[in-house]
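Form predicted alone, single chain, as structure tokens, below.
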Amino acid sequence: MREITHKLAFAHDGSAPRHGDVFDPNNGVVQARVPLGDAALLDRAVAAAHAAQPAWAAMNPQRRARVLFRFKQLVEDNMQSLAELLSSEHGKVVDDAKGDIQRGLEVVEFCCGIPHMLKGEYTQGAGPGIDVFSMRQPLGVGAGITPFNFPAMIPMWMFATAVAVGNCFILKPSERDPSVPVRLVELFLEAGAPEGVLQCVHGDKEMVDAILDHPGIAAVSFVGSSDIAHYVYRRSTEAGKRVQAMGGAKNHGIVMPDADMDQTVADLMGAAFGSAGERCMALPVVVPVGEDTADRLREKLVAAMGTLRVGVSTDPDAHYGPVVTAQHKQRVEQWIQTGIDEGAELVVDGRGFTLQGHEQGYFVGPTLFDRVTTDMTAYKEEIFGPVLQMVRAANFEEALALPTRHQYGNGVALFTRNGHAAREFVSRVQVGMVGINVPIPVPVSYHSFGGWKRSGFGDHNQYGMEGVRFWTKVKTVTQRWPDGGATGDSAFIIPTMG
């Protein structure tokens, strides 16, 4: 059985009093066991990071940012290895993983260009004889928590920024497929980044609760579901930390009667579906705008659901694999029944689905509910599988004020030919991200990635510039050289209580 470690700046021996089971999902079957770490194992890290800290944050940002460079060649050498690890553990097809670490890439090409990013600002002349400049500096020592199913793309988005202005970042990813991210980390020294400046520590609450604790640290970035990002974000900020903390996701995708409902039909199939809708980013719910509309595109729907194919995460066919544990399986299964105990019609059945030799596998059918309504808690909650809910709005007010309304604003689309619907919407919904006949409208790696109200709870987004202003501290200095004599100018005063 393959043996996971920590990845630190220090010799471990590899033992831990607890570990973890990674299993492979296709079958059910224990693959690997990953160490559960402590505070003490923390302490450690922490202290290799602030060690060679100093020395990092004193490189010239060009020197730091050919580090990156050679760490995304690498990682583009070894992208096949990396995606068959990743699908491996966490189940979705081996093309679904290219684009997950693709995905991570991109911010990690958006970093190289970090010099350009902390020139800063200046001013001469602001007073006789008075300049001011400002910078932007490290904070010191960062941490990032990283959910299961994205395990290359989302630790890229936050230690890329990260270490990319100049911190030294500590990486605790999810012990469900934990494979990958210490990859990331192996490479990044390979690419020439001193020891201490990214390490990976597993484990589970003690370590998420060691690293929200510690005084060492000085921000937390995590992504999970919106419960454990509003417990990070308290926790954090109770110990003085900067926290980015992204949560869970209900996304919209309204459907107006002018759409072109083949495309839209085709966009569904993969926001709903991909990667076993086990995406924060992915489309639950979709909100066609009239009964004429609602009937042609359940239709379509149910015709397009016919021709997916589940299989395992290896088949180059199989348009999504299994979910990533029993545990989720049953969860979602529940979700269905839960769907159904309340009054939604169950349209397709996705439960006890099976693959001849894979019985053991944890995967789940594709599912339609329709007439869904607001008041069912399998609309209100999160159900993070190959579910798709139809909820039926009688016009564009109406669809308009479902995602508005629900308690989370991550993303949401909106299919219409239709300019001035399409500018309404855009203006009008309370939603972070928006797309426009774009079913998941993640953010491409310069502009950035955030929700609104239990979707993300701090005050900076993930990537881009917002992810850089996360990183770093703003320093303004005001200066003036004399010419050598006084010269009794006071034009520039500071104002102080008389």
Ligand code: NAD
The other form holds:
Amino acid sequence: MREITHKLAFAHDGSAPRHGDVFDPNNGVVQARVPLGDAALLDRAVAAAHAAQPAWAAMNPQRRARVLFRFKQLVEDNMQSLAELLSSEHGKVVDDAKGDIQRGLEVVEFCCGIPHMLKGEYTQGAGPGIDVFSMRQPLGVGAGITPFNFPAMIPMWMFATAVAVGNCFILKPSERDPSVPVRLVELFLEAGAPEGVLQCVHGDKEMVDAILDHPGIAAVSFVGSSDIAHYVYRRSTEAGKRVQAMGGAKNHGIVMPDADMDQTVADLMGAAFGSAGERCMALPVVVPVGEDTADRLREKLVAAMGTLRVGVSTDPDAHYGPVVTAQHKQRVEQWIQTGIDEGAELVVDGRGFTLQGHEQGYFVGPTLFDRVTTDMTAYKEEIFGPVLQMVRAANFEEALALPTRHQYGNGVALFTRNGHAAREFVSRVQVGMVGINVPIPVPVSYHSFGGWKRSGFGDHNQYGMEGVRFWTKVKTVTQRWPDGGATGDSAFIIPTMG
Ligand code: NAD
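Hand over the structure of the form predicted in complex with nicotinamide-adenine-dinucleotide (NAD); the form predicted alone is what we had up.
Shown next: the complete complex, the earlier chain at its head.
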């Protein structure tokens, strides 16, 4: 049995009060054991991070950036093995796993330019002999708690930005696929980061609670499901920390009558079923506008779904692999049953799907519902599986209202050839990330990622300048260098520039 370890700045014998199993979702076999750490372990990691932080923050930003440059190269050199490891624990196909790593690396690339982003602002002559300047300084020690579905990208979003600006960082990855996060931390140290700058601790709720309460951790970045994101937000802010907590999603793809129907269907296949629907930017709801659009779309969707190949994650021809755990497979199938019970029309049923030779794997076939309505819990809640729900809308206004009123507001896409409709949609929809003829509008690394409503708690988005702002605090200096000495006068009114 493979033993996964914490990655710490101090010697640790690997013992743990508890362990978790890491499965291979392709065949249901336990492939590794992960230690589940506790508050005492975290305490030592935080102490090591604090010991390393002043020197790391004092290092000039170009030298910190050089570590990121070397790290990027090391990850690229190890791309194949990292992708295979990721795929074997998560279940996404190997090429998709490479995309997971690549999207994280793009944030690393952005952070290689960190000296430019920390330059601050300067005003000469704000008053007589007075200059004002502001700078961004690191917070100290930060922590990141990440979900199972992007075990490379999301840790890199967080730690690349946090350490580039001079923080030390403790990563607590998902206990379901923790091996790639450990490898990333190892490669970061190999790239030249001093011990203690980046560490990885494993655990479940016990470790998360220890992070949220620890007085030595200044900021927490969380990505996961909404109830837990909200809990993390409440508990961390109560402890006086800065928090960004991204939650779940239920993204809508709205299809206007004038959309290029073949391209839209092709886009929907990837966005609804890629990675078995386990993406927070997946499109699990499609909203055709008008009955004729709905009928044409449905016919093409059914045909396209018939060509989808579900396979083991190492199958180069598979479109998607298994879901992450047996419990998750059961949950997705239960949601399909709920949809039926609530009166939606099941058009394609993915339950009971088995792959010959992999009967114990956690596979779910592609599933399509039509005539889903907004009162159904199966519409309101996130399913996070290969299930596409069609909600028919009579017109543009009705379609626009659906994502706008939904409890989640992560991503949304509009398929149309009408520029005016697109412009109207962009300005009025109440969702954080919008795609126009782009099914998965995950912003590039020099913009930023964040959903609205129950998809995101806290004030700053992930990565880009938003990430830099989250991981730094502003210090503003007002200085005077008088010519010829002090006047000796006291001022008893608040100084103004009048
Ligand atoms: P999850 O909420 O179960 O777990 C996320 C993290 O929280 C893990 O590290 C886990 O160990 C920890 N955790 C789990 N239960 C906890 C508890 N009771 N108390 C404290 N911590 C706990 O999420 P997941 O299943 O790993 O990931 C899928 C979810 O993440 C989906 O809801 C998906 O939409 C969401 N997600 C959101 C984004 C985004 O940016 N908005 C991105 C990716 C995934």
